[in-house]
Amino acid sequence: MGETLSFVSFVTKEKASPTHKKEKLMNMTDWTLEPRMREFELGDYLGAAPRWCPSCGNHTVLKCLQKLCKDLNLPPEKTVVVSGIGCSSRLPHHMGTYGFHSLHGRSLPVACGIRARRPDLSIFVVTGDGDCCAIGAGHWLHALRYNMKMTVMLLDNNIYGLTKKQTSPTTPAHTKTNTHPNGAPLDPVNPLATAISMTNASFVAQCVDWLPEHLYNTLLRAQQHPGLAFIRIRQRCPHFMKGHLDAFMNDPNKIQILTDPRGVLPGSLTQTYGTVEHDPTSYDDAMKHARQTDPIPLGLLYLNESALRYDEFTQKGIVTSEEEKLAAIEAELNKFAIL
């Protein structure tokens, strides 16, 4: 990996004189550094070996997340994961790349503030129903009205998983949980609703863990959106929600895949499950799918590839010099001159 230094001799074929070849040299380096094109393996990109409990979903999503960087040869160093605190934000840990473990419920404004100033970094995002929806709502509703360019990973095992089994805002109404031993007593929130709802959201999307062909391909989707990709990963938590999705993962009938050129590539799913075809374009039809619990529907909800991207704005003056920014400085001093 890296660059590889090649010299280059500037001297022809034809017998040149040695005034000649004195004359080509003092005017022309006799090398040059050519960068050579570098390519990754999936070893690049695996860090500390991963804690979380056997079977839990935050291992497929690790594992699409890796392939994804490698078939895309993303440089490590050009990328970076951002969570927050929960059993998934352990994420950034076990990625050979970049990362920012970040506080409870403030992964999405590091991201943001990352996007803002550099351009040219891959980002990904990993949040919990916890992080993301509730400590953490304000921040997620403002950064989809941001639009600013990012794979966002909700992954959603309706608890949470890391204080041991507290209600958390999807927890599925009547759940016993160690705060709720009687059972929830709200309806969860429904988050692809929520996101498609808010103002200038372009890109909603769910997939399951279970189903990691399907998992890959809407990150690799996600990755090609030109802003904010927000993905719902309905997750297993085999510890605290045991058996929680087995029906789901049990019967094909209750799975559906939507259909779009625009949208996810089904992949060989459709051997097994049923497909519906559906515009993603389309507000309504959004909406309605992102209401459906059963069957549950996967693929491209919504997208709105018009959407503006608040990162364009922030990267203006990115390439400023330092005599540039000094000069502004001064003159904004001199305004308050007295003369």
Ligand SMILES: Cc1ncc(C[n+]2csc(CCOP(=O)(O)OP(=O)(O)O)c2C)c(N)n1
Given for the second form:
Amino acid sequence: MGETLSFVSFVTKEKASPTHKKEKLMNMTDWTLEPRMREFELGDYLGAAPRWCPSCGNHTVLKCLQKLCKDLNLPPEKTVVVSGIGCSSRLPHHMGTYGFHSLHGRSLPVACGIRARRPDLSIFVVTGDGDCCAIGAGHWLHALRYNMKMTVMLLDNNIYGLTKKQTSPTTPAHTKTNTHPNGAPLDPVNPLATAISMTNASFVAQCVDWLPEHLYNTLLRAQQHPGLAFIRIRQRCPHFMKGHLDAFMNDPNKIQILTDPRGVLPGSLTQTYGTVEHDPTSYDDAMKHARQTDPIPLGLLYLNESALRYDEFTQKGIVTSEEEKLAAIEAELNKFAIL
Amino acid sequence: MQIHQHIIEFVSDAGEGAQTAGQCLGTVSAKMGNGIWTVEIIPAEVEPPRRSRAGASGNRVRIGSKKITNAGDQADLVVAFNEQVLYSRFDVGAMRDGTIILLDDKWASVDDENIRKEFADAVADFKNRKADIRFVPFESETKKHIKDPRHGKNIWALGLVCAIYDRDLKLAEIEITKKFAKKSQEIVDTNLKLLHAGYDWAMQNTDLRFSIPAEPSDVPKIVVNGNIALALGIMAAGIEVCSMYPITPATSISHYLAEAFPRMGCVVHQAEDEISAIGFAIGASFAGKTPVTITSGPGLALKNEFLALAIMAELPLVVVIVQRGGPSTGLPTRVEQGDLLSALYAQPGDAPKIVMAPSNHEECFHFIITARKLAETFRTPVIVLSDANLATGQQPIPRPNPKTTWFAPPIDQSDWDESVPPFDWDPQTGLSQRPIPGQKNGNYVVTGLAHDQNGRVAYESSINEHAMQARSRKLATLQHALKPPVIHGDPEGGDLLVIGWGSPRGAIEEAVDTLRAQGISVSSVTLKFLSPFEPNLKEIFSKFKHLLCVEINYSDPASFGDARRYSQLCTVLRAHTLCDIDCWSHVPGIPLTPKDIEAAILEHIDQKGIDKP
Ligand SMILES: Cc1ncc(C[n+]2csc(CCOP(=O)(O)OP(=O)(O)O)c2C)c(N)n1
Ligand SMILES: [Mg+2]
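The form predicted in complex with the ligand, contrasted with the form predicted alone above:
What follows is the whole complex; the chain from before opens it.
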């Protein structure tokens, strides 16, 4: 399905026969259909009321995602939000779409399995810094390499939220946590540099939760990407990491907007923050920005649109008919026939 | 000489093609209408040092006039390319008095004095152990046709054995052509020449002749090993996604599927680990496709968290486990039935699921078709427990006739009835229908957290009880739909009932037949379902004075008293039926033989003071 088309869906007026029940894309030569666009409202994407702490960054991500779905008119039944376990991973419950709240660290295998034979679904993945960079690190790297079409949001609050303030792989050194009361002993993992360095990674971007316009624009840009779009979202955790990003919020010099025609639209951000032109197809430049932690670079760091896509492999043959399958299994059995 | 059956082994250093020779002999014999059962003889390492005692690589082929259901007891004729590898065969009791060993005598004249001495010592030793050793110049004869006889003497030996057993050379030619066609025509031609050379040599130089006439049959058959049978079952079930991580002895299923599956428009996904493999499968399942994930015991250990999620979220999934020796890395290539308890109980919390165990190749095929249907109807994972013995042994089975009704139906994308919740548990059966992404108004969130009928996270005690009950009730529902197991022997009862599951069935039934012919009142039963059990077990067991589980896993002897650990099926059945079931179980790393089981039954009968006729 073409990416631009998948944003728009039509239903037939007639719903009598089961084959016509199925939604179809507008087909210019098929005049038996009388296409009528379904218009969705924000309410169509609302699920159970979120119970995150007030001013937790998760709220912003949820709202941006809901607005994105509405603006792109994604049919809720064709949209799946997959997550692992953590505060952030509760997000699918608050969406009105299909959702899969899986296991700690395991959202990506599930999302890849959903994508394997379903090119028609829009897939979003929500993961936390522990979920993605600790217990799910293996899956994270391999999912980047599989490069199957989906948007992956790393809600990085630099701490284990749900289990109450343990050190996460992205917790800055010396931060006092419940598992390291005298301060985290190691420097944090850099999720951007790690992602970019993974073979076949194709889209790596960074946002911050307090700039929702840019977050929204990044999600929008990710939707146009043919493979896996990985977005790291730096997030506040008012409960366990009080004020840990205040300096970046309060000082405009500590944010830098990456600009490029292929990148994320900066929107109104250019009025407040400094910009720097960045060619996202340059691996070396991408790595340079990824390593830069102050100021925080925002936007699309790395883009490789020609990276191979594993979903092209897994989706081969999805239209095989029962007759063709029967013929194929008969032929296999014949290879072992003896009498 | 006309005989009913013979056991033939090819053993050599790894890489000398003894397995190929054995497989060809098996296929040729099956094609001639004989019953066969083959077992791979596998060294622990991929390429053990040459001429090492534990390095035997090869194949055992049991050929009979009638159907053969197991690998049998001791070998009647053995082809050996060196004497050292024979030690391991003696050690496992694979040789009887008078086993004919066709041994290459080139070692008697090599330059290395140590080897000459080893050879002489071994031959003397084997003769002492009553082997009937006959020297055959495998290498020197092969060298007449090919430069490196290490790659070729296997086919020369196959020709030799074909002459001894009056095998149809045309059929052997077909197998060889198939085997080497991928390489080059030149290699095919050389091997055909070697086949004939071995055959001719035997005709001129030995008068060993056995004939095993096949009983005529007009049932169309295929010859497959258990893993291929599982793979064909996966295809015939209309499963579209096989998600796996390589592990012996399960991997060959996916090797074959990787080749054949795309022809059905299906895909094999090799994941980065077993956790991801089952996660991917569960994702595909959520999206409407019933997938299969394939592994062995260590892989099952990694999959358990996800398995519980599939049970909690009620997502259909077929899990094939080809058991090997454990615990831990254990005996990767060897047979054991050590994963029953972990399949039943190793997941976090109470995780009711369906567990089935095929006992032969025909069941390997058909159980997968049943498993997929059960998984979907009962909205739950189904574990199919096979083992290394079934995996690599070849057997002829009636050719299945696939139907489109075996296939998974196309995914439902019709509108979901909004008034039906995603977990609309039927109070009687626990069953419910699931919405699939794409179904309008079916939108719900799968979660491993406790949830109510709407899939909403719920912590209320009453909801938790209700949901647990619904998931558990599905097993009771299935049990009501199953037939009681069939007794092999006397359904009316008797002195002893042997209870088994999985691959030992053939050997158990052969032992039972032998003893019944001697007037001993023994029968056997093989359980196909291990969760839920088939119905009426207690009633069936009550017809027998004594009950004995026979399986390939560890148990303590009865003398351990209260400290005794019972075998795995025995443990579960004792709890399930409250019957005083005894067990005889072992972990030899090789299939239990009919003779072992006969002896165990006789000993049991003695201990229980049952009169023998
Ligand atoms: C197998 C397993 N191990 C541990 C846990 C406990 N656990 C739940 S969430 C979590 C960490 C969450 O941190 P993060 O991924 O950063 O998400 P956040 O809550 O910060 O959004 C842990 C350790 C679990 N649920 N499952
Ligand atoms: Mg976190």
